[in-house]
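A single chain comes next, written as structure tokens; it is the form predicted on its own.
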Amino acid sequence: MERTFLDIVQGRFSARDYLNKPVEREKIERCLEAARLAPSACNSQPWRFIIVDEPQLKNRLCDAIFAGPYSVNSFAKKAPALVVVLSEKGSFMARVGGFLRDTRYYLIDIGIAVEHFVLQATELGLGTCWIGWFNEKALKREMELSRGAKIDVVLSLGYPAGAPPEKSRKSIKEMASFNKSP
């Protein structure tokens, strides 16, 4: 039986355990490809990814990177890969018209893109957790990118050990209304 988009949803959850078992390419770059076609404002696409699956580069990676306070997502060197996202600022309509919002739009796209590529890992049966507390600059040092870059959001991807929890989420009459103030 074919799953609904809400089954993937409902199906998507932090994996924070994961099997000992390497992460097909083909998978891997279908989830590129889910995050490839996100929208983000005025197509400024402004993420670049780059999936780090080679076990020593991985594990010395994660030592570097969620060492001492950051100790607490150390969890992700059980994950056969990681998911590093750079940030970009966006075209400059996308930066003008943030200016103006006072909206950083980059985050939002970038959040769509993550987004997507963890739902298509999710119908995959490949679990996935958003890591956001993390060494950046241990991370800069040790995949050798320049000071400037940014990076706000590292995935951990790999075959979940277990299954989903139980998610406590609120009703719809609590998170939303129809033509008046909730």
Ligand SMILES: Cc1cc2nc3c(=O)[nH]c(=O)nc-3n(C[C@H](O)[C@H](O)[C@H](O)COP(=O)(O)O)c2cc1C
Contents of the next structure:
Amino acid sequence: MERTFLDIVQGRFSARDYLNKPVEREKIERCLEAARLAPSACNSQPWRFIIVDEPQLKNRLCDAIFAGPYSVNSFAKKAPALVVVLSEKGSFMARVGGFLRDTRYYLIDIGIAVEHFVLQATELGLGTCWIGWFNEKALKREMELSRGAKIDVVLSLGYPAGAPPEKSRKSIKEMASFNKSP
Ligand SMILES: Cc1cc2nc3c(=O)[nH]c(=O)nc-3n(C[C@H](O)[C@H](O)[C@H](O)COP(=O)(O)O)c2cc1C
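Previous: the form predicted on its own; requested now: the form predicted in complex with the ligand:
The next block holds the full complex; its first chain is the one shown before.
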């Protein structure tokens, strides 16, 4: 039976264990296409994706960015690929608007694009985990990125080992209301 969008959303979970099986490039390209089509403030598309799936580089990168206080995320080394998401500051208009509104549209944009990637990955049977806690300086060094580069999130990506756990979420009543403030 055809899976609905909500089935895919329900099937997504933070995968922290992976099978020793590489991810096909066509599947990664499909995830990138889903991310590419994401909306963004002033259409500024303030993201760049670097897929790290060369095993030696990926392992070296994981050792560097999940060392010391970040070792809680060293599970990611089991994933056959890491997705490094470079944040750009967005277009001039998006930055001016963000300044006036006291918000950072580029982070909203990146969140949407990355979740597009993640949900497409879920549809393809892949597992991901958003990772915001990593050594950014070490990442820039290993990937030879400029010092001014900004990386707010990386994803682990691979075939998940194990089933999704129960979801722990607020009820709809707690998180939403119709026609009045919650
Ligand atoms: C921006 C962001 C950063 C996150 N950083 C981490 C992280 O560093 N390590 C980790 O294991 N999970 C991380 N997560 C995953 C969350 O812990 C997880 O999404 C949440 O507990 C809900 O569980 P679920 O994804 O399995 O539904 C992050 C999620 C988001 C959206």
